[in-house]
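There is one chain below, alone, in structure tokens, taken in the form predicted alone.
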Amino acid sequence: MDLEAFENRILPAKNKLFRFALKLLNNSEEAEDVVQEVLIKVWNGRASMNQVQNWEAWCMRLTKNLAFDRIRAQKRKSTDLMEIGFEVKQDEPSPHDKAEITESMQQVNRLIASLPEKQRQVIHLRDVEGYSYNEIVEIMEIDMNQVKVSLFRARSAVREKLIKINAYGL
């Protein structure tokens, strides 16, 4: 891999790598360090990595592994991985609508954060980052059925909890 291939294949994914590392570590400085370490590892090992077909998925797997290494090294457990809200764009929403959207997204983030780790990672990769099932299989190093089951269970759990929360007046 030469500099041009590195700039075209790897660098465009650095923001996704950062977001993924941030979700795992819940610390932007640590996430930046992990992404920098990933980019350095890819650059330093570029000569021996010609067999890699999906560079982005491979970098995501490397990011996941390095983030987990940092978590294990620091012996800390991240409990609120979905701190950053989703952006919802509408044509000039009212302040009331903005507040309602913010509150709803915070509630969804809390519900997702309360999921088991595998479900939380799969729902983040699929529904937030937009990865395909095959890419998630490569990143998480689990089989397709586990990805589908984890995603189904995560979505179902979030849906059921939201229904219970919002059905208080019925």
Second form
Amino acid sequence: MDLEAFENRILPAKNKLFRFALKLLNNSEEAEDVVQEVLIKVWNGRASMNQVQNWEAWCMRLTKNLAFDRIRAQKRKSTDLMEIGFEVKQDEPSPHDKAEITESMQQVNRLIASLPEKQRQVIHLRDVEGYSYNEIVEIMEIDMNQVKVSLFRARSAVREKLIKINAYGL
Amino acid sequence: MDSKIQQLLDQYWKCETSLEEEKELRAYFNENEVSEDLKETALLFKYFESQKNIETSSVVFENKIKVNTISSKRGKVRNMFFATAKIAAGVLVLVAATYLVRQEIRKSYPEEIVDTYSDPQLAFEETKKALMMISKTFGKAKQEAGKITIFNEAEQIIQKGTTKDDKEKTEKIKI
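Instead of the form predicted alone shown above, give the structure for the form predicted in complex with its partner chain, please.
Once more the chain from above appears, this time first in line as the rest of the complex follows.
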């Protein structure tokens, strides 16, 4: 893969990678760092990756793994901090979310954010990014059954909560 | 809302829609006003669409990636140079070491030995002289070694003496 192919095939996916990283990390700076790391890894390893068939899914998977590495590192750090009695940083919506999502949208945002990790990932990959089930299998490294079950549970939970919001304005 | 969308929505909740159908739903809820009871559902699809518009903000970000990837491309040429330089340095050290060791080995032999006589007659005479010297020395050494036999004789005499004494003693006891 040369620079041109990299710019035409990999770079356009950077916003998808960024959104996925942002979904996982809740921090736009960290998400940008992860995307940059992914792109550099792809560029540096391009010679040995000729057998990769779906580059985008492959990059998404790498993004997920690097983001999880960071989350693990943060958890270690935050438990260290707790031990010596510091305030642990609260999970709040990033400036991105604040600026781009209106008040009522934030309600939906909170709703999605309250889903379990796996369901949140699946619903993001399917309903926001429009990936096929096969691609989601590749990205999340879980089997087809789990993908379908997670998506079903996620949508059911969302539906239930939407009905509640509609009925009681919660 | 037409019945087709209602049907698609039902399928959507059951996860039976295709990607195309889901796209259709997103488009519908983003473009059309819907009745009060579907307001929240519309909001959900609007939320999905709005999520899609989140982008990495900075041009700086893209430039940073380009600089990084291109600089790592340049780095490849540099890496190749370093790799070659490493091998060359290794070979150089090996050659230098072999040369020095060889010199040391040569030094440890005196040069006289290396230079021998060019005239065969003279060389033969010298060799004979040397061999004669060795043989003389051997002869002398043999004479000196002969003295050792004195000890052997003395030992034998002593042994004989002691065995005689023993016999006398045993005879006395018998008597």
